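Next up is one chain by itself, shown in structure tokens, the form predicted alone.
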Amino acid sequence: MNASVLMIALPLLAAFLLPLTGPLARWVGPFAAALNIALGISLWQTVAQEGPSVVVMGGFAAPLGIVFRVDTLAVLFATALAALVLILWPRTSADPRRESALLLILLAAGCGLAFSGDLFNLFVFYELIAVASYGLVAASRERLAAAAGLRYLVLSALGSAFALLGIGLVYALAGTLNLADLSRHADALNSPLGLAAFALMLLGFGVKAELFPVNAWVAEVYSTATARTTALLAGGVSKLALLIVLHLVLLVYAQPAALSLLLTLGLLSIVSGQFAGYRAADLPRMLAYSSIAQLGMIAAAFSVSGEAGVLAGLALALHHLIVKPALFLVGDGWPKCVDSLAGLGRAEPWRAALFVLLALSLLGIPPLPGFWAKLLLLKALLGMGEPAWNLAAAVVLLGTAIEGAYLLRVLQTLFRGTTNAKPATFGGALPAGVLGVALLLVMLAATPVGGALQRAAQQAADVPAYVADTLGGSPQ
């Protein structure tokens, strides 16, 4: 069995066997996540040596059968998700088996989404991720968590209905849902009805991707869910939703109208997120709005056709996957009100220093990785040479300036005056520290990391090779 299939099957099997594992239940999840990381590394080496491969299951050749595309981009997302799940694995929980099962289902579905080569299976795995995320959000003991979780559930259900309607329209127009086959029938979707289908899917999948205008749930959920759940949603789930959007614009909707729509929603996410973050008075909401803006930048990058846009989007996504979860974990246990943070930088210097490092990278201060990611974004936008993308570059710079204003306000508050409060229990010390070290390692290994992202972008942007590999794959 192909390792990509194992990366889906093993976490699912572990989730369903949890009730039978007795005292070993607490170790089953971390073991499955670690095994997925090992499988991902093995796949990475195979793809580097032999190139992308296609797994066609069930004895039916594409476009009729279930197709998995194993390339650098898919392996990167699947392995990064497994690593994030392992780092964020809860040490204690009121219901450890339920939470472990939900995390394993989310991991399996995320890997399936990363490898899937047709819209139907993308939607199925996306829904599995949604169901698992509902359970994780509901696990919070916060008083307001129930209301926030219900709002999240309703908006996500509405988004799923939009996405399903869009997929139905695509099938009605093109007669297929296989992404490679859709690429050959893209002309059938170059119509007002085809663009409407894209808009519906963009809004549907945009709920998890935190895109404007379907991101109203973000601040409420992120400020009431547990820090680890928030870190997983912001760091992992949002990137998987954007991966679907990337597949759509690369393979199916490489038309100017669709790219302009994605750019518009990305810019609106940046503007609304940064201004809301500037006005936010408590830290979790501030970080939540900042996440909306950062994901808007990724969407803007993916609106740039060709390899440059993919590369910029991947660099931003990888950076956000590391930095944003760590920021939520570092702030866990601190007072939510920003003004109440006064003096905590001196009372907890190591924790505050980690927050400073992460915030500076998020702002794009050189030589931290955030600088190179934003530089790639600006080069990609300005390289289009058109007024709309020049305006987008200006919006990115303006958003960064606004973000700098409110994050620097937090840093000033941390180191202003003194506090008599005892240092809070830093439950996220280990995962936040690991993510902080990962950020520094990426900075020190900028050249090989950049090379790996370049190869991933080249493979993803090579649409003719994707079509030839997929439709010419042999059944497994």
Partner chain sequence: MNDLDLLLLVSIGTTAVLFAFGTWRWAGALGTLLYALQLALLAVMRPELPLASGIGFEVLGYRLQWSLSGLGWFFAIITVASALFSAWFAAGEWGQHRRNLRLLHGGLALNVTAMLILLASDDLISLFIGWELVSWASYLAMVQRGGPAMDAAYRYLVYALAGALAVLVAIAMIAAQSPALDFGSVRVWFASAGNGTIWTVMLLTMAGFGVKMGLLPLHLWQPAAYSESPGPIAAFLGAISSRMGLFAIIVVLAQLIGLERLGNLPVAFSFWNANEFWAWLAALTLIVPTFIALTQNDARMLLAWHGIGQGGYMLLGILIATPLGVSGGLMHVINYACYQAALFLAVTAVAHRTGTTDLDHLGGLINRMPLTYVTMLFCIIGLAGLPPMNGFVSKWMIYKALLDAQMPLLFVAAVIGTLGTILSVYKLIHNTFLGQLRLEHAQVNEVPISMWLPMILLALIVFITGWMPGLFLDLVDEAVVAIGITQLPHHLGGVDLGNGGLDMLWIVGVLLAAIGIGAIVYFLGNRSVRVGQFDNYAGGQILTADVPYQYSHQFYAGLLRVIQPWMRGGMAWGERALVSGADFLGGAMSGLYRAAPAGAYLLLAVLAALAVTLL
Given for the second form:
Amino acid sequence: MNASVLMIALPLLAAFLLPLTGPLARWVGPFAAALNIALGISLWQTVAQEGPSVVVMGGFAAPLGIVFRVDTLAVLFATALAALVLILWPRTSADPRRESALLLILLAAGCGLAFSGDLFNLFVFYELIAVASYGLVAASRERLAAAAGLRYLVLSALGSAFALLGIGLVYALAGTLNLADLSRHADALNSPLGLAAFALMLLGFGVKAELFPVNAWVAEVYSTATARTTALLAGGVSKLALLIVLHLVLLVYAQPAALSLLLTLGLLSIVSGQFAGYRAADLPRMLAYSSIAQLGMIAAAFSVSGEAGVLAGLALALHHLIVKPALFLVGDGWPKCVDSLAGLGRAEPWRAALFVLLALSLLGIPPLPGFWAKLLLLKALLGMGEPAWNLAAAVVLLGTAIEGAYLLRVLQTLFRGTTNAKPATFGGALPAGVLGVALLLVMLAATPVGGALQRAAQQAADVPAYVADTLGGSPQ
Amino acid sequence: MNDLDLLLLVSIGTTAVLFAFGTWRWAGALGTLLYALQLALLAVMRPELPLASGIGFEVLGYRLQWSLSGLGWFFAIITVASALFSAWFAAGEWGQHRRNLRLLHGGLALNVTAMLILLASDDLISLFIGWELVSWASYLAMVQRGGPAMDAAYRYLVYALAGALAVLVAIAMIAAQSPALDFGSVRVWFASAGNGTIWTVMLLTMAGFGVKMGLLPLHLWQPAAYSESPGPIAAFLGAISSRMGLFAIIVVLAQLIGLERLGNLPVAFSFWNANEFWAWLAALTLIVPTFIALTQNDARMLLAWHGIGQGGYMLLGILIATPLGVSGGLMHVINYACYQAALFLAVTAVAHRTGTTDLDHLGGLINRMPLTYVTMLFCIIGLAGLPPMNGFVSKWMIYKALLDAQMPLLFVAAVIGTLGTILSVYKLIHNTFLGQLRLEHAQVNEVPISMWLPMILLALIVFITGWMPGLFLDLVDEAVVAIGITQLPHHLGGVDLGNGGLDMLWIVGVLLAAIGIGAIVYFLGNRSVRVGQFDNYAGGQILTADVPYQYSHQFYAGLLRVIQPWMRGGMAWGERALVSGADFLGGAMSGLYRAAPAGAYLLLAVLAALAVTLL
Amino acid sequence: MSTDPNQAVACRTVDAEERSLLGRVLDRIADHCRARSLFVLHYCTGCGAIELPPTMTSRFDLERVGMQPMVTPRQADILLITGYLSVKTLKRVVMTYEQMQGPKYVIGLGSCTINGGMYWNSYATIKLLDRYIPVDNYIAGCMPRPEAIQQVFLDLMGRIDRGEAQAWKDYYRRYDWYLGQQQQLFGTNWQAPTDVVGEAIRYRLVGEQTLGSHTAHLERYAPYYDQLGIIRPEPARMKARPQLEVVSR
Amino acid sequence: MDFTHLFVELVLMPLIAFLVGLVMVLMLRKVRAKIERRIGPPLLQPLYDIVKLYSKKTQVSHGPMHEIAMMVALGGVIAMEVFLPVPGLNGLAEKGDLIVLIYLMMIPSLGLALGVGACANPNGSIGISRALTAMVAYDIPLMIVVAGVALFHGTTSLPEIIAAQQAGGMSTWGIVQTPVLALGGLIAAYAMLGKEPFEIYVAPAEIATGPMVEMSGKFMGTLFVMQCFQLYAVGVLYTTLFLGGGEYWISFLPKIFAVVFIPLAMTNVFPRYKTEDVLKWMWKWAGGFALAGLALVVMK
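What about the form predicted in complex with its partner chain, after the form predicted alone?
Complete assembly follows, chain above in first position.
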């Protein structure tokens, strides 16, 4: 059995066996996640040596059967998700069993989503993730959290319905849901109806990807759910939703209209997110809005056809995956209101320093990794050479300037004056610290990391190879 | 490991050491010595220029490399020397009873390091990295006093960040089209790029680098940010920090695009070319802030506003693109660094003794602080650009170059700036040192030697290099050659041109001799008796110290009545408009999210998307 | 160092008889020029001022003889008192006079400066100007015609030319006496900003009566003024003090 | 250059300037007297005044800066003269050009300003503030004129400007070639003299002669000497720029006297402007003419 399948099966198995493990229950989850990371690393090596591979399920070859596509991109996402889950694993929890199970299911589904080579499977795993995340959001015992969670649930369900509608339309138009196969039938979708299907899917998956009009849940949920859940949602889940979008635009909807739609939504996300963040008075909300804008940037990057866009989006996504969870964790336990942060920089210098580091990277200050991601994004946007994408570069500029204004306001407040308040407990010290160190490591190892990302992007953007790999080069 | 690597290493080491031992009693002295070492290293590497560093990385296919050209070397000398004098000033009594000394010394060293990294950059990415390092390092230097300083620094940083992003967009634009980002390749790319592309890149980079330089209309952050920082830091920032912007602008305009190309780049719908466009912007930069400085009532604010204005001269000189103009513009950088640093130090010395820099609450300190007065006197003459100080030489070169290049109106603009400078520096020295001594300052004493010696040395440099400008012109040559301009033939006293030259040796010599004659004539009269400040004509009124007999507030009331109607604060209004625009949009967007009829948005969005795609 | 204050401070102004031939020639030239270049400060509190415009303007043209009006005591040679002086204005006159540079000349214009004139009975006006400051010339009359004024100017010019108009030195040499008269009117705490004693020492004009009981009052009240921060003794003045004590003994 | 020759020039040039300046001061006062139907001062009056002031027996100083300022002010005007070429004497005109000269002309005023500030008299400070404002008023037109002249002749070297004007007799004089510029320059030169209606900074009845308020004895004497130099310098500068300089003293002297005479003849009929009105008037008229002249030069 391929390691990729193991990466899905193991956490699932662990989740189901959890009730039986008794006192070992709290160790099962981390162990499974760690195992997943190890598997991911081994897979990475395999892929690096042998190139992408396709795993066929149940003996039916594509396009009929279920296929897993194991390439660098997928391995990267799966491993990163596993690492994130491990880092964010709750040490104390009101209901450890249930939370562990949900996390493991989320991990499994996430890996599955990363590897899936077919639209329906993508949707299934997406739904699985959604279910797990509802549970996690609802785990917080606050009343506000419950209300926010409910709203999230409703919106997410509606989104899923539309996505399913879109998938149905695609199936009706193209007669297949296998991505490779769809790629060959892309012409069939190059019609108003096909585009409508794309729009439906985009908006549907956009709920999790925090795309502009369908992301109204974000600020509320992030500011009420526990920091770890928020971190996981902002850092991991949203990226997975965007991964689906990436698959769609890369393989199926490489048509200008679809790209423009994606770009438009991305830009609107940037503008709305940054400006809302500029006005936000409390820290989690501010970070949530920033998250919306950052994901908008990733969407804008994915709207650039070709390798440059994939590379930029990938870099941005991974960077955001490291930085934003860490930011949420650092902010956890601090007063929510930004003005009340005054003096904390003196009281808790290391924590504040970590916040500064992360914020700077988020803004794209060199030589932190965020800078490279932003450079790649701008280069990709301008490389398109089309007015809309040039405009996008300007919007990114404006958005980041606004983001700078509000993040700097936080930094400024942290180091202004002194506080009498006792230092809050820094529950997320370990995970945030690990993420911070990871960030610094990436900065130091910019050369190899950059190379790896480039290879991943190259591989992912090589559509003919994808099609050939999956369908075995068979002519239809 | 060559000299450049060693220099960078020493500089980084200085930062580390000063952060580690910043609170140690001798930290300032140690810093001074370390800066002296860096200066020595710079002097040693002069024959080897341009010197490429052995350090280099390759990220995402871009090679990051560092190499110190003559231009960078020239700026590096000024940077390290400014830091040397600032650290020296802070090393003694000034720094003894201050908190945050670690941040002060460490921050200064960090600034120097960042600037050296910027100055040594050899490709656009390393330039950008250096640029951001400089921005954040100077932010660290600015915030130290807390309170209003933090607000000023925040304002600076927002400007700087937005500007840096503009630069980043420009770099991305080049990266999207040029095969590599090292200066050589970019130069080639510029040579083949179209006018529109160059204009876009140029506007973006000027917007970014212009922030630091205080190019109009991006200058609003600068006065408060500089004047609110601690004295020696203000001296350092005032002397050289903004010049980093100029350096980057020179790199882009002169080294990468090329001044000749600039002259061939038309401005749409006008008779102008890019060169004239930037030159006029530089002229505005030198006039407007100078006259705003005239209205200031705080010594540090006044100096900081002048700092912006003086930057205009430098850019103007360089844009003339003749050897004389470029040399003049670059020489103004080093001249300006000398007197601006000394002026900030002098004002700091006054503040150290009197506790205020409010020009309405000072006066008559000349007898109490004579050495500080001499420093300020020498340096304001330099700042005003009058003989015999060095500021005159560089300004003369700029004037002369403007006239030779047939740009009479820019010449007049430059002169107007000088006139405004003369007015406001007189106000500065008059309100601080001349006029009536206030009762509360009657017991004020001169600052200790650790403070006045660096100031006086700088003032002497200002005078000596005014007398023998050849000393600085030699340094300028390195930079001029690095830009790719013909070297200006010069001698110790100045320059010889076919149509009217300058020989400061003679001019200053004659001036000094004539002052000697003036002294002889003066001593022909009977010797004088020294009277007190209250033995003064007041229309028969007997003067008392409880009623101030001083003219300082609204010093140039008549002039201001004419020009103040023109000072409508248009640029500040623009800034406020931007901020309130952002506030408004922010309110709208957060309202959008806060209202959150989430499902409705989704449905509406889907309907809209369907409508758009299907219809 | 000698205790004689006139020897104590090196100075180039010496009495005519001590000077060399060259010095005397130079003095002669200087006096000649002084006589032909008189700058007038009008102290116009009295009605006599009305006679000055015709004296100066085209009818009589004072500039013919090199006289010009000046506005501050620093620049003036002649202090022209044009009428009565109340006690209050006398303070200003004394202060203004002390601020003028020697050689300086005072002309009292009109009867009021000689005997109080029509204000003879007034408690608030002074009767005789030269009790308070040395006066070179008086012009009698209520009020004197421009011709009379001119006549006096010419007389003064002649005396300056001959080196006879030395009344200003009298103020330094008999400062104690003048100060005593002033103190009678203004009170013993009267103090003008000019350090007359210091100047007398500086320019070797110390006489028998430069110092005395009245100047001692200056000393006495100096700390009082210092405390109020009203008139601070300046360095030159401080230096002169120790020698003062030597002399006053 | 022969050193002795140069030395003689350096001594002669200020000396001539002083003597001619004395006569100009006399002319100033005589003209005023004639207009007022008076007889006016005797011939040696300027000299009498100066000797009298220097021979004052008591002198009041407000501190070292007050005294040094006097030396600098006088030194500045003396140094200025050796850069102004006159017939037969080029002095140091090769070592510094027109721009240097204009800036040297500011040195005495600045030195004086410092001394006046040291006097600690607000009347003086107000005077200086107004004097510097007046400088802004007349220097902007003057600099436009200088730019025009430099552009017209393609040089800023004074001997070359003179040579260019003398090349073709009167027809190549600046006033013939660039009349509008010359008019602007004349107005600026008028304001430079600081006579009514531009004497805002002296204003005897208002601020007690402003900068001179605390000047007595030799300090005032120095100012009287400076006035001689300045009148001369304005005359020579204008002559050099627009009246063809001088080949011979016999033709040169009438020109410089004429230049100084024109403003002096006008000044007596005016009262005084307010500070802001000086600025507006100078910028509008002198600046306007100068700009028009400059435009004509550029168009040529």
